[in-house]
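This document opens with one chain alone, in structure tokens, the form predicted on its own.
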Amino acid sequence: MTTYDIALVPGDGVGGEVVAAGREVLDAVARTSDADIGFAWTTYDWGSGYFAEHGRMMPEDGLDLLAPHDAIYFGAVGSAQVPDHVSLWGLRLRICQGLDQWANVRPVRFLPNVPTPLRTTGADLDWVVVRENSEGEYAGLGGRNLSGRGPGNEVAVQTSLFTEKGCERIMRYAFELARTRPRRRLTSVTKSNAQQYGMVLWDEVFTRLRADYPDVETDSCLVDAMAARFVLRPASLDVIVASNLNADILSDLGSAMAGSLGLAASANLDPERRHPSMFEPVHGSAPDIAGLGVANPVGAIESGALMLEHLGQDADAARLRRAVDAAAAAGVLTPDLGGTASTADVVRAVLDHL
């Protein structure tokens, strides 16, 4: 048997509920797999509760503890007791940046029987947002100054960082991904008309790389126009590559179009496999429904499918997605999708269809 060593970080709010649901499903996938696989789970109770006791979101040697694992399965981060920028930078971003998980992959999948805001059905819609995950607008460069001059005089500077190497590696990843898909289409998202340094470099790198991938159809689109295109022409979308902030916003828009952020899965990848990659649902900690048993586990379950693919178990990942589709088609939907099913109901339905 091949046993994968997985670090489980439930985090805050509904994070613990959805990763517990995903873990149950993944263990069932392993038990019924033709590949003779298993999972060994190590739980790290880091997050806002840890912060209340220790003054930090994770221990100082947290990255060293995570490094030996084959992958990380993450729940959510955020609570009213810890400022959002402290919780995010202290846990999720510390893991992503500390382990150089520079490719964030966010598929947008439309499930059967799930109502969406679109006038068209989601039957023929399927795209993926590839997000630069290590620099850009979330580089963490800048500061706040001049508060000593009195109220109204403080200045905050937030600097975006774009490097040629950073742009090239995420774009090559997106080009290679586009090559694996039937349409072989890649769209670069930019804002170079207003951001004349970083995003112009982004555009120039994309233009240069096009020559290396003549088999991939390409175009470039300003981010504001891309937001409109998501809504008005979603059938034109295939693979989208964008900077940290732009991809963050657009991928959430895509998930809302599919019916709910509760459906959205993501992978934070170190494609060079020097460090473990991390798999997490896109939604937040949702403290308003924490403990009620109604959190949508599909985003966490589908993040598990991405983890299976990363571990080389493509057949089991596809089998898991078919089970999710079958559960949705049977009408087992949580309240965020207009249904009445509980988290446990969805898990049972997915298990039944495995």
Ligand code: GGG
The other form holds:
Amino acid sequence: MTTYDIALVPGDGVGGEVVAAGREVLDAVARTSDADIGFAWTTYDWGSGYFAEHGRMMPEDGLDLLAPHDAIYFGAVGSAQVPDHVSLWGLRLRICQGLDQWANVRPVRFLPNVPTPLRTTGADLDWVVVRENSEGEYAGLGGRNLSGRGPGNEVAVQTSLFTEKGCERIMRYAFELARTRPRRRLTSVTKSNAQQYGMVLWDEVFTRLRADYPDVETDSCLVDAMAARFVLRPASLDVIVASNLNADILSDLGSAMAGSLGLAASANLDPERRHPSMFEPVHGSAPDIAGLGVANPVGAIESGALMLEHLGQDADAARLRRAVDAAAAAGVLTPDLGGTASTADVVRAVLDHL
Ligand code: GGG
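Next up, can you give the form predicted together with this ligand of this protein, since the form predicted on its own came first?
Expanding to the full complex; the earlier chain stays at the top.
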């Protein structure tokens, strides 16, 4: 038997509920797999609760603790007790940047029977947003009160960092992904008319790389136009590659177009596999519904499918997605999708269809 050693980091708010749901489903996938696999889970209770006791979101040696695992299964970060920028940088970004998970892959999958804001059913749509996950607007460069002029006159600077190497590796990842898909289309998104240094470099790298992928149809789009295009011309999109901030915003929009942010899965990958990659729902901690048992677990469950693929278990990932589709088709939908099902109802329905 192959046993995968998974680090489980539930984090804050609904994070614990959705990763518990995902873990139950993944254990059932393993039990019913033809591949003789299993999961060994080690839980790390890091997040805002840990912060209250220790003054930090995770231990100083937290990255060393994660490093030996085969993968990390993550919930969410964010709470009223810790400023959002402290919790995000102290946990999620510390792991992504510390473990070189430079490609954040966010598929947008349309499920059967799920109401969407699109004019069409969305049945034939399927996008992947590829988010640069190590630099750009999330480089963490800048400072506050630079003028020294005191209250009411404070000045803050936030600098984006674009390196040619960083642009090239995320674009090559996106090109390679696009060429595995039936439509072989890649759209690069920037705001390079206004961001005249880093994003112009991004555009130039994209133009240079296109010559290496003549089998991939490409175009470039400004991020504001892209927001409209998601809504008005969804069928024109396939794989989308964008900087850290732009891709974060667009993938939220994309999953809302598919029905709910609660559906969206993601993989934070170190494509060179020197460190464990991390799988998490795109949504945050949703404190307004935490503890009510109604959080949509589909984003976390589908992140489990991405983790299975990363571990080489493609058949089980496909079987898991079919079970998620069947549960949705049977009308087992949480309130964010207009249904009345609980988190546990969705888990039961997925297990029934495995
Ligand atoms: N599961 C993802 C999560 O917890 N996200 C919280 C968040 O605020 N993310 C913003 C970001 O990563 O840019």
